[in-house]
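So this first bit is one chain, no partners, the form predicted on its own, shown in structure tokens.
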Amino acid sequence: MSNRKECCRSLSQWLAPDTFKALAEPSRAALLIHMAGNDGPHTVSSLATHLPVDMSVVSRHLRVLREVGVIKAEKHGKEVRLHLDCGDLIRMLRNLADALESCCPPDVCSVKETS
């Protein structure tokens, strides 16, 4: 049982509620999908054209995504250029998947291969 508790501790370090909350919001997901499918860098105003909300709302969504480390912002004069930086997110998700696989016994977590 102590091995299982150790495993759960490992699992908890990869569960990042703020990150999942940030990614779960539909407008933020739409921004990420757009940024991933289009070469950057992007500006707030260019991204705002892809959502049916005010630019200030887009700016707030982008701030949340910056706070969880999914996008980076660089100031160039008066312009702020945004680009995806998913390395930390990818590592966190891979580590979470690995922790789940090592922690969950087969009778508790069934993993089905998809093709």
Contents of the next structure:
Number of protein chains: 2
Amino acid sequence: MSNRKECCRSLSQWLAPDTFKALAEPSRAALLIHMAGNDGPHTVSSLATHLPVDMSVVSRHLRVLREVGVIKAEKHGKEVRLHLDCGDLIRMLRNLADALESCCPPDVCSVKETS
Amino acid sequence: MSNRKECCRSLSQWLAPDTFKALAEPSRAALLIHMAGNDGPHTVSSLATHLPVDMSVVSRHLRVLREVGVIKAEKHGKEVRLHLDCGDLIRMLRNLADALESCCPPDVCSVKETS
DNA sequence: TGCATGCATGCACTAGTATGCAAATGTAAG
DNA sequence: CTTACATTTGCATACTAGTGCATGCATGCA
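Could you switch over to the form predicted in complex with the DNA, since the one displayed so far is the form predicted on its own?
In what comes next, the whole complex appears, and the chain from above leads the way.
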């Protein structure tokens, strides 16, 4: 079925290892959750106070998140202000969900109700 | 705003590190994509022929995918038949997307159109 | 110009993980 | 019971990634 092959291409397109790897780290997830739940402005040091790790570690985590495009950074004087920018991520998640849904035969991969 | 706090809880609920870690590995992603694009039955050895790694490695990858619930396995004689079961994954992806969307202020985190 | 602040980076260390090979387990067939 | 086949597991190795400390770099201020 060409539909299967079509969805297969979609899957490889949206199943982005780098993004998932970025989200898979507990500290990075905590950073995202904190930024989502608290209004900014967020800086590297302010974020570091909420995590039990060194600021340099937070800096590196933020870099990873920036590289996959989940957060954006802009310099304001000597501090860096960070904010979520999860539009692409949201689109990616939904596209991946759609691709999976059109791939998986419903009898095998039950989307509705608890299987 | 209590809406922000509410979505924050949703985020921590759906931002499951284990699942993302499972999906972040290229070989595991390739396994999922192959299983999605080709009808079964899939066995450990048949899947191993499509990857440049040892069968034992494939076996371990499949174990990880089973542990996060994206594939199911059932023994048929001496072989193990595997199939996708991504209903939970699809729900998780959509819930996470919804949580992110309700978290991110639209002016900061543009969901519609390319920002 | 000198100093303090915020952040990034180099380095060493550690923990976790992927990999391949060989051996063990389980299961069906002779 | 022995053999053959599919899969899993033990073990050793290589590689990747997270961490903390010290240092470097940029910026603002006195």
